[in-house]
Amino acid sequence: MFITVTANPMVEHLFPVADLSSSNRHRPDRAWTFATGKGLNVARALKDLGEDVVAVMAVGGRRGREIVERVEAEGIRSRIVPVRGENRAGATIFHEGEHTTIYGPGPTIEDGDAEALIATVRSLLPARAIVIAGSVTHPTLYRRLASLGAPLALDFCHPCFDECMRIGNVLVAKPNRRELGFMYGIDDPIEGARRLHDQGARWAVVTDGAGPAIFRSGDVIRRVEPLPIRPVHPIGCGDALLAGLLHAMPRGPEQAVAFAMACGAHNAARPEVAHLEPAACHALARKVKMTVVSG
């Protein structure tokens, strides 16, 4: 079973449109809502491709009963706990893969909040990975999480992700190059690869949006390079990267990498948030280009 974090989940809407001005009045004919969070997206994934999953979100507020409606619609099993306050609402436009971008604020993550999380995580354990993923307010959740000795996931930017790394048991890191650049002061993606793998994390992961990606599992460092889709928007690409990548492990490194590859590109193609057909998946894979750089 793997278990996902999401402590500040949301309600998310998009929207295509036309074109991306900013004095345009934008009515599209259609639209997208659904309940995201970097944690909640990878336990979407998850799901999609067979994986045992529970989504453990930090809830508040009227939004927050849209997000466990929502969740339970799509079947993810879930814990909640709830916390005071509103969870975030945001909103995507996008067009032709480009987009904007806008998240409101979320609920304050207090102590009695974060012990509630801790303790529900716990109570779950044993997991094949705990995947804490996306943004917080509490500054030592994450630290307290990665503590509890399962192996973990790491998605996220913030002071505490390199305390994380030095507690240990990390199966993947998977910052972007921007996370990357603003946590340890390094652009290079293979710099950044060999820095986190050389912390101890067994997998290391540095994703460049639509540029070529990073792979490094034991001493082989792998460049992969982007699919030729038509890309949609991006939203939740790196989330169905990361599933993508924990589900296809067993299957060894080759195969994973170009799996999670296929994961991402899927998403990337699609308008809905981590929504992925395993079929659809294992095709692209097929097509995935692997430059072994280091070994």
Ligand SMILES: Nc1ncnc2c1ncn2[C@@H]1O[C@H](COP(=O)(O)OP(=O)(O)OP(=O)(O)O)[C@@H](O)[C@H]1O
The other form holds:
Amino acid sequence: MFITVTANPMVEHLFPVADLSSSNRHRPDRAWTFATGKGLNVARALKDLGEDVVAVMAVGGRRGREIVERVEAEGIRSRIVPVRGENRAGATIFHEGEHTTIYGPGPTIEDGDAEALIATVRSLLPARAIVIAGSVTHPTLYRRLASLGAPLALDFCHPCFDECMRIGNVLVAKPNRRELGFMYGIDDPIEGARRLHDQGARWAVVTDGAGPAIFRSGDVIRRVEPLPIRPVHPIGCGDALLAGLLHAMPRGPEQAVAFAMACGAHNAARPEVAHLEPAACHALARKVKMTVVSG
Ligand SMILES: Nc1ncnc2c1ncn2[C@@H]1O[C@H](COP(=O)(O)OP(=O)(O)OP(=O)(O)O)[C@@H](O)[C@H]1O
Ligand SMILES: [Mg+2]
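Swap state to the form predicted together with the named molecule from the form predicted alone:
After this comes the whole thing, all chains and molecules, with the earlier chain placed first.
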């Protein structure tokens, strides 16, 4: 079983708008709404891939109720930690791979909420991995989750990332290139993957949207070209990729890398957020090209 933690979920509305401009009215004839947040996105993708996954989420207010309703309607198993305040509302406007997001404020996670989230995760252990992903306001929540001893998949951008790397049993570390620069001051993805590997990550992955991604497992570094797709929007691509990697890991590194990239590309080519069709992902995985590079 996998556990995902979402400390800051939201109700996200996605609108296709070709000619976004300020001081204007836009009336797209289609729209999508999802309960999102990185952990929750990974849970959706893992569930679509047939994995046993539980999404642990901090929820509050009316939007919290909507998030729970949507997650239940999708059949994603979840554990709810009620918090004071209201979960975020978000809007994403997209067109041919370009996107603009507006993500509103979320509730404050109090110490008691952090305790409840940790206790909930602990009650679900053992797990194949705890996915700690997305934004967090509580200063010690992620560090304490990282010290539970379970294998970790880390995908967030916060000053505590480095500490989680040092104390945790890290199965996957997956920042994107921008986050790597922000947290480590490293621009080169191969250099970044080396740093994450040296800190103990069994899989160090640095993605770069439509640019090549770097996967390091053990001493092998693979540079992987993105699949040629017609991009819709990139929201959830990293989450889909992480889910694909976790799912396909038992099939060996090369297959896992190919499947992960396929899941990312599949997501980029669709308006849904981290909603995967396994057959389409398997078909794409056969087309992935990678080279082993020296670090
Ligand atoms: N335009 C694209 N074309 C092909 N593949 C893409 C494209 N955008 C994203 N991907 C795939 O998705 C993967 C992850 O994308 P990206 O680096 O944008 O993740 P991310 O920034 O972590 O996303 P998020 O955090 O929003 O989920 C890429 O490595 C690639 O495999
Ligand atoms: Mg990401």
